[in-house]
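Below you'll find only one chain, the form predicted alone, shown as C-alpha cells.
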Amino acid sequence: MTGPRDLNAQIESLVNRLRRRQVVGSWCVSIETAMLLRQVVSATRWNQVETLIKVVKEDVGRRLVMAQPRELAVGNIVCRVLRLIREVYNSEDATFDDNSAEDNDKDSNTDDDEKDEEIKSKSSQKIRTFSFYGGSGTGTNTQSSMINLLGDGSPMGAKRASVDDYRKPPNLKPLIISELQEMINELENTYVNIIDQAMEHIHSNEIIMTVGKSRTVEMFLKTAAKKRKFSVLVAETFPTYLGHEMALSLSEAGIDTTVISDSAIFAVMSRVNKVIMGTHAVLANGGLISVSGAQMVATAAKHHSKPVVVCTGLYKLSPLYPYDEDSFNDLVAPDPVFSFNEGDLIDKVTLLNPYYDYVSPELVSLFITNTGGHPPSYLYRLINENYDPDDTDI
C-alpha cells in the first residue's frame, strides 16, 4: 500500500501484535482494528471512492483478518467500515444529483426566459424592417430568428452543454471520519448499553447459571446485583478453568456464587431458571463460537426448556456462515488436559484440546446486544442494516 511511513509502520504494528495474541479479546481487536482504519483513510490518498474501499479492503483489511482468522471481529470491523464508506458516498452522491438536477431546472428556465425575450426582439426587428424598406432583408432575419429557436451555434446551446457535464461531489473524507468516529463511541459504550437492560431479564430470587469467564456477563450480573438479590451457578470450564475466576469476581461484588464442575451441569439444571452466557462470536445464522463447555450448557438447558440468554456486542456478529464449523474453533496445548510428563502414554494417544465450542442456533433464546434484544431469527436483518454483500469475502 502507498502511504506514509509511519501509516505503514502502524498496520506492520497491529499484524504483528495480532499474530502474537498480544493483541487479546473482541473488544480490544475491534477498537484496535476501527481506529487504525480511521487513520488509513485520514492519512491515505484517494480521489476515488473505489480507490479507498481497495485500500481498506484488500490493502489492509485482508492483511489483519490473514494475521488472526480466528478473531472474527476483525473482518467484522472492516466489513462495517466498507459498508459505512459506501453509505456516505451513496447518501452524498444522491444529495448532489438532486442539487444538480435543481440546478438545471433554474437554468432551463432562464434560457426559456431569454429565448422568448429574443424572438419578440427578433420579431419586432423584423416588422420595422420590412416597413421601412418594403419588404427586403425579411427572410435573412427569419431564418436567423429560426436558428435561434433551435439553439444551433448560439451561446444558448453552448450554456446549457456546460451546465449538463458532470460534476464530482464535494469531499467526502471528512464526512467518512466522522461517521469512524461515531462508530468508535459506538464500540465504547456497547457494555453500557447492554448493562442497562439487566434489570429487564434478571429478578429476585432466581437461580442463574453461566459458564466461563465473560466480561460482558460479569458487568451484567454485577448491575442487577445493585437492586436484585439471585444466585449464580459458576460451571468451572476445564481445563481452563475460567470458571473460578468469574465465581471469584461475582463473590467480591456480593453475589451469591457456587462453583459446579462440568460433570454437574445436567444434574442442577433442573433448579436453574435461566442460563446467561457470554460468546467470542455469532454468526450468521444465529450460531455461537463461544467458551469450550458451551455447547454442553446449551444442550441441558433446551432439554430442561430453560431459557439461553446470550450477552454480546453488535461488533461480534459475523456475516460468516458455519459451512465447516471446525473452521472456526482453534486448538490449544493438550498440557493441561494431559500432561507431557506422561511419557509412557503420550506417545499411545491423540489428543485434542478445542478452545471453542459451536452453540447452534436452535439452542439460543435471546440475544441481548447494545440495541436491545433480538431472537436469533431476527439476526439476518441486523447482517443487512451492518454489512455489506460484497464485503463478505476479505
Contents of the next structure:
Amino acid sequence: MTGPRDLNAQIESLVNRLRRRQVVGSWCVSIETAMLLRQVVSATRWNQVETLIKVVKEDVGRRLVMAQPRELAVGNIVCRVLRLIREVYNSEDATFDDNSAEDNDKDSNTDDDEKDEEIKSKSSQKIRTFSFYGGSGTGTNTQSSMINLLGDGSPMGAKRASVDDYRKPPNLKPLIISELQEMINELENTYVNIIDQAMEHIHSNEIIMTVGKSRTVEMFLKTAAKKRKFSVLVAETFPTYLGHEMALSLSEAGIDTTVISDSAIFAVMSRVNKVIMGTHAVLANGGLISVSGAQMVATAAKHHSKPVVVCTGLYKLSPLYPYDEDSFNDLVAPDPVFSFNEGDLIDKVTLLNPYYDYVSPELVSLFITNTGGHPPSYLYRLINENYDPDDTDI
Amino acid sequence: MPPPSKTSGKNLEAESILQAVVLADSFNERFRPITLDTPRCLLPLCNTPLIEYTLELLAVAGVQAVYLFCREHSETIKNYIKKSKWSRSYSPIKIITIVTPEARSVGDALRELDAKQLIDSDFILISGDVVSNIQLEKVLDAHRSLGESPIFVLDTKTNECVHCESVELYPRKRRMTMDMEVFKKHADVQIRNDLIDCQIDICSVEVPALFTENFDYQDIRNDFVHGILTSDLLGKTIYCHLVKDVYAARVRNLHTYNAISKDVLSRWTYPIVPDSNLQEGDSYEFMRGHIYKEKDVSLSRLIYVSIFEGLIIYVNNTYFFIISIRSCSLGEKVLIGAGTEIAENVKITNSVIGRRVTIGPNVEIDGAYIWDDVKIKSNCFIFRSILANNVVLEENVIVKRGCLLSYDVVIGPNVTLEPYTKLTKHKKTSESDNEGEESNENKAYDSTLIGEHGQGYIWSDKVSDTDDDEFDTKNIQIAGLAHDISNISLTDSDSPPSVIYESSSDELSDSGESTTEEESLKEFFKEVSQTLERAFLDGHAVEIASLELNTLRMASNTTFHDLRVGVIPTILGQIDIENLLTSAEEILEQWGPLIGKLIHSRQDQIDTLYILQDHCAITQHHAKLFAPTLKKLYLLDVLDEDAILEWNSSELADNDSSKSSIRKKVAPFVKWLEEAEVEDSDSDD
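To complete the pair, please output the form predicted together with the partner chain; the form predicted alone was given just before.
Expanding to the full complex; the earlier chain stays at the top.
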C-alpha cells in the first residue's frame, strides 16, 4: 500500500466493523465501501492503471471481502468500482490509441460517432484538460460500453487487447473520482428509484404478503399506500421476529396490516394476490439470499401460482453463482431457537440457526430494481453491464 | 446472565477516553503444567489465543487504551502483542504492557495500578481469558447514568448488589446468613444463583485507591466486593448489570476450556466464531455440520462422514467386492487449522486440530484439543485430552480421557495412558528448567509408562501450597477436562462463582467446624495475643494494630467474631487489678478504640458484650473488670446504649450464677442508661 497512514486506519476500521457486524445491512455496507474506495482512489499514488486496479482489488477489496464474506454487497461494490476504473481507462486508452494511430498510419479505428458524442459529454472535456497528451477524449457511459460489449470487432474489442500493456500514465484520477461520486449518488437514490415504481405494481384492494423487515419493501408499500388502499399480511418471521417490527411500522403508516404466524403462511396464501419481499443479496442465477423463512413463503406462492416480486437495489446483485448455497448462509447464535439454560440437552443436540434462506430463481417472478423491473432470466445481462468478468473472483 | 459489578463513582467526563485493565495472569496454577511454558492468556482456544477474544470484546466496546498486567512470561506476552495487529500504528487500541513480577493477586495488580497513577477515569477491569459477545457499551451507558443519580442506591430495582457469596461445588453450602436490615432497606430483594459471573468489572477511579488502602485484599470477588458490602464505612456501592441472551464465560480451568471451546464451535458466541477470523491470516470457513476448515488442509479423499461398507463395484463383467472403503471422516464440531494433513481412515469428532498437524492412518480422535505441530502416527486413539504444541505420538498410543500432554512430550510406541495423566518435559523438582540437567536425565524417563521413545515426566498437582486455591481435590477433578458433564448442565457447571444476592453485616459463619479448625483457631488466638502484646510493648497506634489483626484474620481465614474473642481478653489482661479503676481507664482509653475497629454493627456490639461477659465470668477476679470496662467502652462510643440494653434484656441460663452476678454488677449502670433513654424520648416528645 502506498497510501498514507490514516487511509490504512480507515480501511482497518471498516474491516473491523464489517467483521464485528457493527455495520450491517446491504445498503449501509455498500455506501461505506464505496466511500472508502473513493478515498483509496484519491489517496493512492499511482502512475499506471494497473497499479490502481491492483490496489483496489487485491490490497483493499480482498481485505474487505474477506472481512465479511457473507456481506455480498461489499464484493459487488468493489467489482463495480473496478469496472468503472477499467471503463474510464479503456475509453482514455482508445483515445490515446486513436491519436497515435492517427500519427502513425491513420488507422480506421477512429470513430466519428464517438468523437461527436465526446464533444457533448462534459467529462470528456475534463479529460482533455488533464490529459498529458492533449488530443481528444471519449465519453464513457454504461450504454456505450454495453453496445461495445455486444458488438463484435467494435473499438471496445480492440481496446481490450491493449489493456495488457497499461503503460501510459494519463491523469485519470479526477475522472475516476467523479465517476465514483456518480455511483455513490446512484446508491443514495436507489430507494427513490425503486419506490417510484410502486404504483405500477400495487393495485387497489389487493392483499399483499411480505416476510421479514426490508427497508425497500417498507418504503415501497408506504408509497403505494399514499394513493391506494390495500392490505398487507406480514409473516412474523421466527426467530428474529422482524415481521413484528415491519407490521408495526406499516400500521403506523395507516396500512391495513395483519401479522400471521409462520405456520399460517401456506394456509392464507390462496387469498393473497402477490408476495412482495426484500432480499439480502441476489445471486448471478437470479436466486436470492433472503431472511430465513423466505423460501417457505416463495414455495407456498409457487404452489398457489402467486407472483413473487422482489424489491432490490442493483447493488445487491452479486456476480457469484451459488454452487454451494450453504456457503452464503450465516449461522448465528442458536439462543433464540433454544435457550442456553436448557442445560443438558444442548450437549446432545445440534442446534442450527441459519440467518438466511436460499430462494431458487424459479420461485421468483420479478425483480424491481432501481433500473426498472426485470425477470430473473435477465439478470445475466445486468451482471455483464455492471461487472467485469476478470473481477468476479476477488 | 453475567453480572459485571461496578462501584458508583464520579461522573465520567464526557470526552475522556475509555480505558481497560486486562489481567493477563490468572494468579493460579490450574493449567499447569502447560502454563510452565506459555502464559494462560496465550493458550489457544479454537486455535486463537485467549487474549484475542478479550481484546476483541474491548475493541467492540470502543476501548481506546488497554493496560495489560503480566506477571509470568511477561516477555512472551510482550512479544506477542508487539507482533499482533493491535500494536500497528493505526490500530484503534493502544496496548500498554505493565510487568509486575511481584504481584501475587488481583489486589496487588490494582495497587500497582494506583501507584503508577495511570487511570484517570472509570475503567473496565477484565481478566485476560474472557470469551464473550456481550455488548459492553450498553453496560457502560448504564454505569454512567447511575453515576449521576446516586439516590437510587437503596432501591433494589437499580440492581444494587447487596451481598455476594461464592459457592464452590464441594463442600456444598447449605446455609447462608442474611441480615434482617437488608429487608428493611430494600423493598425487593432478589436472591439468585442462576447467574454466571463473567468477571467483567467496570470500576470507578477510586477502586485502585481502595485496594491500596486495604492492602490485604487479594481477590476482587471474595475480598473486595465482600469488603465493600460488609463495611458501611466506605460508603461505596456495587451494582450488578444483568445481561440476558448473550454469551460470556471465563476460561478458568480445563473443564471450562472444554465447555467454552464447544460453545464457540456451536456458535453460541456469534459473532465471535472461528469463521469470522479474529486473527489476521486466519482463513476459516464454516461447513455443514459445524466443521470449520482453514485453507490448505489436506484430507484424504472424502471429507464428510462417509463410510461405505460392503460396496459392490461392477467393472468389466467382474464383481469386486470391497469390504469397506473408508476415508477420513469428520463428525460434528471439528475445527482444523491450516497445513494439517489427515491420512486415510481417520475419524475425528468434537475436536480442535491446530495448524501443521500430521495425523496418520487409522487414528481416532474424539473430544481432543490438539495444538499446533503435533505429530500423531498410525493407530492412535485420543479421547478428551489436550495435546500441546509439538507433541509426538508414536504408533499404537491410546490416550484416555482427561490427559494433558504439555509441550514437546513424546509418547510411544505401544503405550496406553491412564485417565487424567499429566505429562511435561519439565522435571517437577526443578522449577527453572535446566537444559544440561535435562539432557543428563534423559534416561530417567519412565519408559514403561510412556514408551521406548517417550520423553516427558509425570506431573502431579500440588493441591495445598497455592494460597488462592480453595478448591479441594474433588473440585480439581471437576475442573478436569473430561469430567463427565452429562449430569451437570453447562450453566451450572460453569457457575462455581454464582453470585447470590444477599446481605449480612456479620461475617459468614461456616456451618461445620471440624477439630482441625478448632486447632487452627487456638493457633490463631495465640497469634492474636502475641500481636497485641507486641503492640502494647512498642506502643503502636491503634490503626496499625487493627491492620495487623485484620491481616492475621484474613490469613487464617477466621471471622471478626473470632478476632474479638482473641482481642478482648488480651486487652483486659493488661489491666492492673490492684489499681483497677485508673488502670482500666488508661488501658481502655488507649486500646478501647481497637475493639471499636472490630465492630461493625449492632449485632457485633452485642456479640462483644457476650464475649466480655463470658470472659469476666471465668473467675471472681475477672468479674471485677466488667463494670469499669463496660462503662469505659460506652463512653468511648464503642458500645451504644441500645446494644447494652438489648444484651441486658436477653435471657440467661438459670444456673449461671457467675454471669448473673456480673449482670448485677452493672445493674446500676444499665438502670442509669434506661433512665437516660426515657428522658431522651421524653424530651423528644
